[in-house]
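The chain below stands alone and is given in structure tokens; this is the form predicted on its own.
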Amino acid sequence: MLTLGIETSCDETSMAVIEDGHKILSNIILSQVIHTEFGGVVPEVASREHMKTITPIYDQALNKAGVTLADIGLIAATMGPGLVGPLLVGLSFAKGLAFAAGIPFIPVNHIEGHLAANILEHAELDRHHLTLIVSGGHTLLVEVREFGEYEILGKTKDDAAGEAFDKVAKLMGLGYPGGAEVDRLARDGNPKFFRFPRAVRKDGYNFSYSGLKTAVSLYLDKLDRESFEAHKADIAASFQEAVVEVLVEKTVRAAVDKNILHVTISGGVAANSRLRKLLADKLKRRQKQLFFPSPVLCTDNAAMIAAAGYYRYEKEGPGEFIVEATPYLKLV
């Protein structure tokens, strides 16, 4: 069966066609570069951009896959979490298309989409595994018993890890989106140059990043321009280490405590090179294996939404057209 996936939860307009939940026939992603000048996503602007581009992106997705709407057996779209305006654009487009064509429709939880990215790419992944979902809006540590059956072991008490990356990148004048810029700069820096605080290390599997953002801001305020320029890479590496170290420590501890062999990471921060290397090394020492998506599937994309929709449809059947965009939707 072919599934058309639609993702518009933030500032990427994306459509994808996948076959039987695992074969990607197309995955078109249009990032809204207009937000770069604002240093962050402006919801109203994002909504307008989605409205302008969603139909051309739909045409591209079908053309690249070599199919027509008549070939599609399921339409899946993100219903939340995310920005309500952008969510409404994609969800309304999906429901209208499905209703008019008589195709089953299923709403998708964006967080579950990130989780499905690894299932989509790694057929050898155990159904029972541990996943760390880290992005600009989410930091969750989840035990997956099988798709659709989850126990949330830990979450952020305030800001997400990706939000901390973007904020610190902005403070350092690195541009938007900030995560990739910090990662790039940190490769030339010394992660032991300055020790920023590691929050809630003893608080179960939970995370916190608001204090770290404040600590970096206060540190930068004390520096003169010459010192900042001389140690910019060192500061980036030191900050990144503070974020990654806690993510790795708690993920490894949970894998050991729960006796889980397979661990995945997903979301935008899953593309971070330091997180991938440190987590893979620490898990390997404990005879556990790390999986992560291709870079294109770390960002918000419709292929992961199509996959999650397909798996959810297999378990529960089609969704209802009356479903609404839910900005603060939780993973249940």
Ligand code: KG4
Contents of the next structure:
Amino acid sequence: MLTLGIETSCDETSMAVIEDGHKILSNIILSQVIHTEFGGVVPEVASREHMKTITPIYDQALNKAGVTLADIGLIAATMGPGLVGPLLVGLSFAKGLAFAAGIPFIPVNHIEGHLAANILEHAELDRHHLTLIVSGGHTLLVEVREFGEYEILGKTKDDAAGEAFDKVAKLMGLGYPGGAEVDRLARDGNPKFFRFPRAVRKDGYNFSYSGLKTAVSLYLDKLDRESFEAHKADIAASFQEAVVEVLVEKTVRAAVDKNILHVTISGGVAANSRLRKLLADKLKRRQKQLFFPSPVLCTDNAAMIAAAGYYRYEKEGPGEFIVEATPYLKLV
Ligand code: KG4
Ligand code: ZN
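Next up, the form predicted together with the named molecule in place of the form predicted on its own?
Next comes the full complex, and the chain you just saw is listed first.
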């Protein structure tokens, strides 16, 4: 069965066609570059951009897959969490299309979409696994008993990991969103150059990143221009190390405590090269295995939404047309 996925929760307009929840036939992603000039996503501007591009993206997704609407068996769209205006554009498009063409419709939780990216790509992944979801909006450590059955083990008390990357990138004048740029810069830097604080909180598997951001800000304030330019890469690497070490420490501890063999990471920060390497190494030492999506499936995309929609549909059948865009939708 073919599923058409639609994702518009933030600043990516994306549509994808996937077959039987595992094979991607097309995955068109348009990132709205217009926000870079504002240093962050402007919700109203994002909604308008989605409205302008959604129909051409739909045409491209079907053309690239080599199919027509008549071939589609399920339409899946993000209903939340995200920005309400952008969500409404994709969700309304999906409902209208499904209703008019008589195709089953299923609303998708964006966070579940991120975790589904690993199930989509790794057929060998255990149904029961541990997942770390790290994006611009979320930092969640979740035990997945099977798709759709979750226990949240930990979450951030303040900023999301991606948010910390973006805020520090902004402080360093690296543009927005800056996570990937920090990652790139850090490759030439010394992670031991400066030891920023690690918030390894005692309360279980929770995270906290606002203190780290403040520490970087205070550190940069004291630095003169010359030293900053000379040590830009070292500072990026030192900051990144502080974020990654805590994510890795807690994820490995949870996998050991819960006796879980397979671990996945997803969300934009799962594209981070240091996180992938350090977590894979530490898990391997414990005879555990790390899975992560290809970079294009880490950041927001419709293939992961189509996959999550397909797995939900297999479990529960079609969704209701009355669902509304839900900005603060939770995973559980
Ligand atoms: O999953 P995503 O596209 O959107 C949300 O659902 O939030 O994640 C975007 C986040 C941004 O904060 C971005 O800076 C971060 O992922 N990001 C990275 C990297 N690539 C994207 N952070 C660290 N290293 C990267 N390579
Ligand atoms: Zn996302």
